[in-house]
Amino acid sequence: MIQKKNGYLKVDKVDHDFVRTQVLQKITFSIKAGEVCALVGPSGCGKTTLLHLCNGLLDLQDGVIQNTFQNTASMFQQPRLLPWKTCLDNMTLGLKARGFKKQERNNKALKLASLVGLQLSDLEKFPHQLSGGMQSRVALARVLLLEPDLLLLDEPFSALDIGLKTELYLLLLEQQTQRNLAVLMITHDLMEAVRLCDTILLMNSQPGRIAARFNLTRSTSLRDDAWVYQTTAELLQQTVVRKSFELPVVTNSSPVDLRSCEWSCEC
């Protein structure tokens, strides 16, 4: 039985500049253990910059970021596997950095491998011998081996086909539920956010700021394809969403009655 942990990430009035350009303006939100939150918005709105501030890869300039989680791990858009190491060695790289002995880290990796769809023969291969989807499984296993309580995802599924995405969505949600993980993810794909997240933070650009917060109330285990498609379509009718992505504003559609929907908007 995996012990569930508590904690929170709080971002309060964060600003960030690159030279003379303001990238982020008064960003405020929080995430608790067990919550999945997506940052959604157009390219260049500062999503990756914000994620890097949360994981400490950039120095905070203005505002406050409080992270009481004990263990934060990141997964990026590319698997970033070392080509000269086997998949097993890539999976256990973080454990090696933490001082785990080889036998112990390999035992942990073998227990997790099957849960993410990796066979023993896959672990003996080098990254170039695996498909992109299998490489993504190795990258996911690498971060899960660190037993994080906060997982930061920077579009890790964007380059995968729909079948592989669906498989990895299920793997991620299963591990997230079992471990009570908090997840902060970046995505351009509104449907992906609807499928995976409890909260969607919609960002505008120039400078990057939060334009709206959408709270989805249906459990992820009950979100079938029909519900995901319908909810995504409803969100795409919202003026704030269309303006964020510079889509033509819909003027002839019927307004959505939020009382009958399983999401709400804080604009």
Given for the second form:
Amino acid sequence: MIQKKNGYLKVDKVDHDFVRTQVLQKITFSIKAGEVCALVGPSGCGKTTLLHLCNGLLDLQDGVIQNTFQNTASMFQQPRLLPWKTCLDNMTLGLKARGFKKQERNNKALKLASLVGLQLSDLEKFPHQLSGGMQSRVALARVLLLEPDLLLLDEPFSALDIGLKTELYLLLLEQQTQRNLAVLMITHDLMEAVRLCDTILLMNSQPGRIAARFNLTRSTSLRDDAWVYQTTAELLQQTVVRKSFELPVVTNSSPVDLRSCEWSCEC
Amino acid sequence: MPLIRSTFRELPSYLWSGWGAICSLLLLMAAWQLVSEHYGSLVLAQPLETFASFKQLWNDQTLPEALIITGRRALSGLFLALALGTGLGLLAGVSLTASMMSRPLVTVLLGMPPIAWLVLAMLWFGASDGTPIFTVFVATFPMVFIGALQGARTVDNQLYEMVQALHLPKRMILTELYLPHVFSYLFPAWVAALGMSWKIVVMAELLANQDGVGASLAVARSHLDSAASMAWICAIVLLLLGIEYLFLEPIKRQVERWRVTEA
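Same protein, different state: after the form predicted on its own, show the form predicted together with the partner chain.
First the chain shown before, then all remaining chains and molecules of the complex.
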């Protein structure tokens, strides 16, 4: 059921202030269907604000955001499940809002549950009875059930251990390629971005602005650990990256061989 | 409806778990027997004398009639407090100004001893039904009000963002987010108010009325009838225990199932 989707998200010269502090300055970028893009930057550089502008949780003050995707869904830093509802009811909340009948909702949810690694017995439980990882799976299923064509992710798995995090991201990427999803994700883990994304937007803080854009040319399915480590190391040698994360500038030459260069940079 | 069904399904195992409670109550009874043997029946009637007196009061209809009168008064005051307290509390919770203004007022109401209200009520309502009803109302109202106020004020902003991002319609935000959250604050307040109302109404009747359980207790005391006094006290406590463990506790277990953490 892969459809041809021509949606895009265009962010053009977006500024945003909280009272008198400028949080975002002249942010411009765009995402097409099927593209995975990461927003990388130090804490407090306005990544979450930018994402909230994209999904309409904050009102746009200045600039233009054009979203022609039909179906945008968001995941937050925490699972944010309703504590008084069972996992099944939490998963299907978005479908309920769209007017699906209970039977239909539950059928869809049951089909997806095994895909995201949820057992039938988990679905009857309340969120507090599940581990953090399981709660994140429920939150992921809640979003995937909506069959979105644009996903906005605000570090949804940041509280999980590295193995679980990788597993859930791979799950997500599988869905992404199958459904030609566009994904805009926030992370402050550069390696995660290198593993998963086609484009990395590096942000500076105070005020938040885009300092550089890295296009990774190797296809995500061909990225093994060695390539990810190598590329992350290469990116971390870039002055613009070091400046953004306030790392000390490198003075002596690196012992790592920096020759693969399967990426390009626009500052 | 599924709530009622699952309540009934779990009733047998719940009742079975009552043996422990019965054991400790029997131990209390044994202690009572010891004390009354030591001090004599005039000071504290023996359990068996008390039960005989209880049976007699029950058979000549005094006890059931008094319980009905008292129950009617307690429930009238309680329902007034539940309705007004819930309504006003929610309204106050919605507006920041109103909640800031009402908080000190409610603290004053909560801090005021019920016996002080009773004195005022006796001046205003005399020996009529109004005295116990008003006292119950005024003592339980602030508890319900605070519960509703906090429920309305503390809706989780993160969850609110989540339901917005899922594009829940306004009506669903109310039924899926606000009402369950508010109810989780309201229900414990309602239960506490019910327990409170029963104690207050007996106190009010004892001082102000000619009929009802409290008044009968006063009469038994003035006759120095220790057995009858204990019988009336037993009736009050038994009814409260019955309401608490046969009615409220099973409901509470079902309603708050999502809250229970596995120990």
